[in-house]
Amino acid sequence: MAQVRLEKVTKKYPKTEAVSDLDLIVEDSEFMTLVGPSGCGKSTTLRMIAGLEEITSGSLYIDNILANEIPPKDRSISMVFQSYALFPHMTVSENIGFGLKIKKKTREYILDRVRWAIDLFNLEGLEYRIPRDLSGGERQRVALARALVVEPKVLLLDEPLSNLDARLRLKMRAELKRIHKQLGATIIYVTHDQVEAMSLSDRVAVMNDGRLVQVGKPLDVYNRPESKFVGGFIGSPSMNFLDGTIIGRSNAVFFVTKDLELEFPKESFSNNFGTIDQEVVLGLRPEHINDQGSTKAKTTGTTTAIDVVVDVVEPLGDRDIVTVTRGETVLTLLFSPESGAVPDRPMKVVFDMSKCHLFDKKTGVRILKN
C-alpha cells in the first residue's frame, strides 16, 4: 500500500476551474473519503489520481514518487466505477482475472488469485455466471474483487454504492469496512452521501466549489465544523441555522433574534468577547434541541425553555423528526417517539447552548471555538 499526496493540484477546463489548489495527504493504509455536493470536484480529483484526467498544475505523489506523467497502467492503482463496468460476455471468474491476464501472469497464478478473491467476497457458486445473471450487490462485489485481485497500492472508489437499494448499501458498507480492516488497503472513496462518508472513513475531506474546506476524523468534522457549509452538509437532518446578534447584558451573553433570546453558558464566551454586538449565524444540530420533559433537557446546563408550535412529525421508528415553528423561525428537531409531539399543538423545548456553533455572517467561517 502507499501514501498519496497532492500538492497545489489544480484542474482547469476551457470555461471552468474544477479543482483549485488542492493540498491533501492520504496516509498509507488509510480510508479517506472525498465528500461534497455534485460538481464540487471530488470525482475529478479521483480521476486525476488515477491518471484519467491530466493535472493542469501542481504535483501528485504516489508512494513518494511524482506521478503526474506516469501512465494510468503503471500507477499501481485500481478503480471501481459507479457503473461497475463489468464485461457482459465474461463469467465472474473471467472478469475477476482479466487484469491479471492483461499483466501476462501465469494461469496457475491467476487461478490462485481468483480463488482468493472469490473467497474474500463471498462469491462461491457464482464463478460461471455472467453479469446479467447477478444481483446489484453481487456485481458490486465482482467489481471490487477485480480491482483488488491485482494487489494495487491504492484503491479508488467512485460512488460505487449509489446504484444499490438502501438495504444493499448498508450491507456493502459493512463489507467495505471488513475488507479494509482485513487488507489494510489505501482507499480513496468518493461520495455525495455524508452518511457513507461518516460511517466508512478514517478521515473525511469535505469539498465545495473545487476547493478543500475541511479535513478530519468524521466525528471531529461533525462536532467542530470549520464553516457554515460544512455544518450544514455533514449531518442528517441538517444543522439548524439562525441569523441573530450576540448581546451582552448583566454579566451574561445572549443570542437574540426577532423570535428568540437564548443565553450562552458563561464558559462559552470566556475567550470570545470580541463577538459581542456582532451579527452572526448560530448553528445547532437537531439532537441538541430537546423537549422540556426529556432526560437530555435536564442535563443541558440551561433552564431556558422556549414555546414552539409543532408543525410536522415524521416517525422513523426509533426517533421522530419534528419540525416546529416560533414566529417566522422554523426548526428541525430529533425527539424520542415518547415525546408526545403532535402537529398543531404547542410544546416547550430547551436549547443546549453548550453545543452550539457560531459562524461569521459574511464569510460563513466558524468563530466560536468552544
Ligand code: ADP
Second form
Amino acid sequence: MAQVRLEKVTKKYPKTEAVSDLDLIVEDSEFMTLVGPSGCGKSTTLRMIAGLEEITSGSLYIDNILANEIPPKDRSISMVFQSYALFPHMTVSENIGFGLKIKKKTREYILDRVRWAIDLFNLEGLEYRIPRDLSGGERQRVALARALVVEPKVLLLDEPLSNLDARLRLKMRAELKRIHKQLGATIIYVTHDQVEAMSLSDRVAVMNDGRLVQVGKPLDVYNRPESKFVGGFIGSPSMNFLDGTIIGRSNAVFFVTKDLELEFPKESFSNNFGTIDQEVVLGLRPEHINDQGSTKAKTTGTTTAIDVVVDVVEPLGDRDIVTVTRGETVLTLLFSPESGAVPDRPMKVVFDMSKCHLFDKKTGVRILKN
Ligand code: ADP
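Next block, the form predicted together with this ligand, ref. the form predicted on its own:
Below is the entire complex, every chain and molecule, led by the chain shown above.
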C-alpha cells in the first residue's frame, strides 16, 4: 500500500477549471473520502490519480514517486466505478481472476488469489455464475474483489454504492469498512453523500467548486466546520443558519436578529469574537436546539427559551424532524418522539449556544475560534 500526494494539482478543460490547486496527502493505509456536491471535481481528481485524465499542472506522487507521466496500467492502482463494468460473458471466478491472467500469473497463483477474494467477499457458491444472474450487491462485491485481487497500492472507488438500494448500501458500507480494516488498504473514495463519507472514512476531504475546502477526521469536520459551506454540507438535516449581529450589552454578549435575541455563555466569548457589532451568520445544528421540556435542554446551561410555532413534524421512528417558525425565521430541529410537537401549536425551544458556530457574513469563513 502507498501514500498518495497531490501538490497544486489543477485540471483545466477548455471551458471549465474542474480542479484548482489541490493539495492533499492520503496516508498509507488511510481511508480518505472526497466529498462534495455534484460537479465539484471529485471524479476528475480520482481519474487524474488513476491516470485516466491528464493533469494540467501540479504534481502527483504515489509512494513518493512522481506519477504524472506514468501510464495507468503501471501505477498499481485499481478503480471501481459506479457501473461495475464486469465482463458479462465471464463467470464470477473468471472476472475476479482476469487482472491476474493479464499479468501472466501462474494458474495455481490465480486459483489461490481468487479463492482468497471469494472468501473475503462472501461469494462462496456463486463462483460459476455470470454477472446477469447476480444481484446488484453481489455484482458490486465481485467488482471490488476483482479490484483488490491484484494487490493494488491504492484502491480508488467512485460512488461504488450509488446503484444499490438503501438497505444494501448500508450492508456494503459495513462490508467496505471491514475489508479496509482487514487489509489496511489505501482507499480513496468519492461520494456526494455526506453520510457515507462520515461513516466510512478515516478522514474526509470536502470539495466545492474545484477546490478543497476542508480536510479532517469526520467528527472534527462535523464539530468544527471551517466555513458556512462545510457546516451546511456535512450533517443531516442541515445546520440552521441565521443572519444577525453580535451585540455587547451590560457585560454580556448577544446574537440578535429581527426575530430573536440569544445570549452567549460567558466562557464561549472571552477571546473568541473578532468584533462586537459585527454582522455574522450563526450556525446551529438541529440537535442543538431542544424542546424546553427535554433532558437535553436542561443540561445546556442556557435558560433562554424562545417561543416558536410548530410548522411540520416528520416522524422517523426514533426521532422527529420538526420545522418551527418564529416571525420570518424557519428552523429545523430534531426532537424525540415524546416532545409532543404538534403542527400549528406554539412551543418553547432552548438554543445550546455553547454548540453554535459563527461565520463571516461576506466570506462565510468561520469566526468563532472554539
Ligand atoms: P464530481 O465528480 O464532483 O461530480 P466532476 O469531477 O465529474 O465532478 O466534474 C467537475 C467539473 O468538470 C464539472 O463542471 C464538469 O462538468 C466538468 N467536466 C468533467 N469532465 C469533463 C470533460 N471531459 N470535459 C469538460 N468538462 C468536464
